[in-house]
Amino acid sequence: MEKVALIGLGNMGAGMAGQLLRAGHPLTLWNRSIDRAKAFEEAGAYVAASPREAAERAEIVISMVADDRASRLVWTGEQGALAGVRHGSVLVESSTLSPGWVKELAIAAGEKGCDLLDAPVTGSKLHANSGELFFLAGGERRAFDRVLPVLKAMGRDAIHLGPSGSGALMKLINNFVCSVQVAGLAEGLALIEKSGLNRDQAAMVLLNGAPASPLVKTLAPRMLSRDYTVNFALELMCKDLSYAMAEGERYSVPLITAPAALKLFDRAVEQGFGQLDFSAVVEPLYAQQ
């Protein structure tokens, strides 16, 4: 099996690391907080002192971090992964990023004799922990074919969507659509709560009728029970929506429902819910008079 480096052990990266170890891949890890890496070290992973060292030890280098800024920090600079990559390696950026930065990173990878795949995922912490992520890949087909066994070790499947940036753009579109659904669900549940309708009966209607998408079925119970254990952080949805809106403007397709959804998510962040699950977007609506 090819040697793999994974950079980032947050809610998603930790689950991905566990799946790679279970599949038997020689694994090197780097995380900003070394405490998160200790359990994986005990399970057989090597913990690198820097992204550069992690890349030096691998043939496939995967990053799973929060945003463009974090991605730049782990890839670039004297101790960044690009400084340590081997010629012929495949770099996989699985973070949810702007297509502009992804294309810039692909050029930098090419200058090092490497291919870059942008391969963000659909799914949450639960899917990462159970190996059920779905990878949305952009980049060279040869690179996709080479890393497909590694992607399948971490997820249920992967799809090649086209040239560099295609996976990043598809992920932003996916999360934009999700955010609008979640914002609508939050407002609907708040209206049920404030109007005096029987909450259980109203929820049964929503969860058994046309609105009952898999997302609604997953998030409605969290909103109703006010259990916001993190599967996908609310503040990250704000970031994804902002990136999606920028892409809409770039292609002259203004996403007119996105600002309304972003307003709800921003309000929840301002009130201290940003690091909770994104279902917590409903909390300010429950509280408003």
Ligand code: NAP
Second form
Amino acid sequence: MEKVALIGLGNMGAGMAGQLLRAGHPLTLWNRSIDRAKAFEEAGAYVAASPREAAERAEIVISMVADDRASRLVWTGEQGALAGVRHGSVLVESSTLSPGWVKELAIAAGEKGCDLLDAPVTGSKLHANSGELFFLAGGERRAFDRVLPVLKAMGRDAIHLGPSGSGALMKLINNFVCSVQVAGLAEGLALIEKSGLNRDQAAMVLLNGAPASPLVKTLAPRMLSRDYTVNFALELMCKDLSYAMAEGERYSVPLITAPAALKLFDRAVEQGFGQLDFSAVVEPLYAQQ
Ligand code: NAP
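Compare with the form predicted alone: the form predicted in complex with the ligand:
After this comes the whole thing, all chains and molecules, with the earlier chain placed first.
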């Protein structure tokens, strides 16, 4: 069993840590808020004092943090993971990040004699808890083959999409498509509420017709019952949309629907819903006069 270090124990990282322990990997954890890591000590994990120490103890180092800024902080600097990595380790960046940053990180990893895979995930908190994530990987094929058993300990499968940055780009496209659907669903439900249509009948129509994607089926009941217990924090969707829009510009495919969706998510953040589930994007629409 390869020795694994996991950095970042938020909604996703905590579930991934549980699966790695269940699979029997010797596991070192680091999280900015140490209490979240301590919770795994009894289950057999070692809690490192820094990302650097976590990397020193492992052959595979995984990061699952919020955004580019957090990723830069945990990998670089004197106490960052890159300062501690062993020659020949494989580094796995599973956070949803910009392709530009993960390519830069891959170069820095190469200078340390390590391969870096960008391997963000589809699936949410519940999939992380039950080991059903799906990994979208970019980087060297040899690195993918080596870490596949570890990815499969945390997920149902993984796909190798191409060179460094391919996984990050695919994840942003995936979340861009999701965000537009969710924004449309929120506006549709607000219109149903305001117009006085029968909401049960309306829900039945939407949830049994063409719009009923897996995402709409999951989020419509939450929006209707106003249950915003967090699986995926709303503010993270703003981050994903802004990274996706930058990629659209880079490839001269401006994502015209993205700014409209982002406007709704930004409005929800401004009104204090940023740390609730992204289904809370509907709240400002329910409230508007
Ligand atoms: P989360 O619950 O908000 O956790 C964020 C993690 O990042 C925490 O461990 C947090 O540490 C850490 N962090 C934030 N800022 C940091 C900083 N400046 N320095 C060091 N650590 C920092 O987020 P999540 O839902 O687990 O998501 C993690 C990543 O997966 C994100 O990139 C997200 O977009 C992506 N993702 C999420 C989902 C989902 O459904 N939740 C699905 C697919 C992909 P603290 O505990 O100290 O705050």
